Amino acid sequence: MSTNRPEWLDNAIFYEIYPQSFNDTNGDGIGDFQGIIEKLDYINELGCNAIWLNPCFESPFGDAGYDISDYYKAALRYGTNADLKRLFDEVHKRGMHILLDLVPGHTSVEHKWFKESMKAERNEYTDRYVWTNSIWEEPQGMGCIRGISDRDGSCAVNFFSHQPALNYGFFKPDPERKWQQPMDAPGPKATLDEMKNIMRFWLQMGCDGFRVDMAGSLVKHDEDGNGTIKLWQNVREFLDKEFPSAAMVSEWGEPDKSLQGGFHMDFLLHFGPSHYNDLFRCESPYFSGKGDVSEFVLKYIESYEKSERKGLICIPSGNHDMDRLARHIKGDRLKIAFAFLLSMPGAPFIYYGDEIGMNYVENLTSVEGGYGRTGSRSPMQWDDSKNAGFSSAPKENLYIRQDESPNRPTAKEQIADKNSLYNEIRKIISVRNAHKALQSLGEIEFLYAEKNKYPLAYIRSLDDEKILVIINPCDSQVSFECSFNLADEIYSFGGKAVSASGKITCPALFAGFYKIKSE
């Protein structure tokens, strides 16, 4: 499906902000919109020109804001709608862009739509959620809420029991279960129309698009995704007509489907078939120097070919749902991991704090539905002042307990250290910016990705520019067969690679980018 692609996405480098943990300016222990505004120059100077802002709407915060009670209202703990608009304006003043996190699959039980849907009398919200006709019947393959209202029936949930699933219909409704409505029934159509109204509201206010949560799961009983693809194609038609410059990035994990649905880019997920965890988060990650990259590459190539070699697959350093990158990858290997992340196709996403090597905080009590994810959501560490510069609140009032280790990294010290992770990332971003072949639309061809072996080598190319990338996070010198001359080096970390006798040999803990001549 053809889509209007905003040109800025061609070299977008995203910075993900978890607003409650980023920067607190009013001393309540929770980050806010003004705190983000104050740090926009920091983000820009790192080299990121786009922001993904995690959900910031009114919510009871049973799932950190992914349980929305009003899609049209900013959560007061962050600020007002006017404050959020000012954030949009300040982002744009710096030539940057910002995506809001759209959560179309479910709401909070506190949402007025759900409260109306619980009533026994039919009303305009009766079919806004997936309800069975009987309290004794639960929706197959989904959890449910039941016994909480006068309405007879069980309501499907997407995950947590306080997140009722919105109704976009069933791709193949079971005729024996009359409550399974087709996609074109009035209830599902009204749900989709309201989601468009929400998008329209925020796009008119000035956001640049959306990262869409659970984008591939909206239509139920849709095993091959055809119904959900059709739904998003409908949204794409609306956007092309009214907001052709709006950017859409999906949490889907199947780029061939999401791009067909009209999204511009798709996330690689940390669950499912992507083998993303093989790189950073498993017992022996590739970037720990003791892992395997081959299965990841095979799956990546499969997705790349299915998506017509567009390569619009986003690989994040991490996010609010994953272990911190530094929990498994240490020291210089973090720099090598970023050399990989920032030289792959699609837009890279840097999770706040990953650029300074923030640690996963162990053994925390769950906060706002974080559970094991809570340790990846600790407050940003800005400097050596109280609460690492995050907040003036008493330590016990912070949203999540900070990393209290004496050697915790801070942005201030990393900026001052020319050999820091922060400054290495800045350097790699500047190289990416200088070479279009390394940017989102450059093609990729893997040269060496053997099972249980190092290094990883691939060529990025666009028009007449070709760049060889070599990544070696292991602790020994390695070689691979390749006849390219390495004379034109544009980036290296960890020493020098050498080409001789049809082989390239590179040192331990190494990353290098080389321009090569077209044959």
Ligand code: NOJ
The other form holds:
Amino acid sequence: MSTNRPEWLDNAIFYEIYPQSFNDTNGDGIGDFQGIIEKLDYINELGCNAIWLNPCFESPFGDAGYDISDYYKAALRYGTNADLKRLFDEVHKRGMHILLDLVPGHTSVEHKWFKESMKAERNEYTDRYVWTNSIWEEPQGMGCIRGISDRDGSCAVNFFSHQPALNYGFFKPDPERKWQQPMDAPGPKATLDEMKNIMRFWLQMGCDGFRVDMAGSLVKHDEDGNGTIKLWQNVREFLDKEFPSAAMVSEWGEPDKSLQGGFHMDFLLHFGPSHYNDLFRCESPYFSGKGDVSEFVLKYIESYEKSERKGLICIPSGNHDMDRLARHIKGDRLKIAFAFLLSMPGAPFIYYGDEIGMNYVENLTSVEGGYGRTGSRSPMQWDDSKNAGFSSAPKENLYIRQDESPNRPTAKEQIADKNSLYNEIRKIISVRNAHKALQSLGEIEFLYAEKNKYPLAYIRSLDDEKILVIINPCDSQVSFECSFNLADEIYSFGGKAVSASGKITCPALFAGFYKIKSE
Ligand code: NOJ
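Having displayed the form predicted alone, please output the structure of the form predicted together with 1-deoxynojirimycin (NOJ).
Full complex below, order starting with the chain above.
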């Protein structure tokens, strides 16, 4: 489909901010908008020019804000709508962009729509969620909320059991089950219209687009995604008309579907068939130096081909749902992991704190529905002052306990150390910025990605520019057959690769980028 595409996305490098844990300026132990504003220069200096902000709306925080109770209102703990607008303005002043997190699939049980929809009398919100007609009938395969409403029925849930599923209809409603409404029934249409109103509200205020939560989950009984694709095409038409430069990034994990739906980019997910975890988060991840990359590459190529080699699959360093990168990958290998992340197609996403190698905090009690994810959501470590400069609150009032190890990394110490991870990332970003082939739209062709072997090698290319990337996170020197000349090195870490007799040999713990002459 023809989609307007904001040009800034072509070289966007995102920084994900989990607002609770970023920077607290009012001493309540939780981060806030003002705290983000004060750190925009830090993000900018790292080289990131775009932000994905996790949900920051009114919520009972049973799922860290992914359970919204008012889509139109910033959660007071972060600030007011005016403060959020100020954040948009400050971001733009620095030539940066910001995506809000749109959660269209479900609300909190505390949302007024849900309270109304639980009532026995018919009202405007009766069809806002997916309800069966009887408490004794459960919506198959979806989990449900039942026994708390006057209304006779069970309400489907979308994620946790306190997140009722908004009603966008069924792709093929079962005629025996009258409660399954078609996508064009008035209830589903009203839900979609309201979601557009929400988008319009924030886009008018100045946000640059959305990361969309569980974007593939909206239309029910839609195995091939055709209904959901249609729904997003409808949203894209609205955006093309009213906000042609709004950027849309989906949490879907199937770029062939999401791009058809008009999204500009999709994420590689840590669940499902992507093999993303093979890289950084399995028993023997590739980047630990003892793993396999081949299945990841096969899947990547499959998605890439299906999405017409558009190269719009974003690979995150991590996010608020998975283990910290540094839980399994250590030392120089983190630098090599970033050489990979920052030389792949699509926009890279750096999860706050990953740029300084922040650790997963072990053995925490769940906070706000985090469960095992809580250890990746601990407050940012800025410097060596109280609470690592995150907050002036008493330690026990911090949102989540911080990493208490004596050698925990901090931004201050990483900035000062010229050999730090932070400084290596800055350097790689500046190389990416100087070479279009390394940016979002450059094509990729894998040269070497053999089962249980190192290195990983690929070519990125755009127009006349061709760049060879070699990545070796293993402990030994390795070679692969390749006759390219390595004379024009634009980046290297860990020594020098050499090319001789049709072979390239590179040292242990190495990454290198080379300009290649087109034949
Ligand atoms: C995906 C979000 O990233 C995650 O944090 C959340 O719990 C679920 N969607 C439900 O919204």
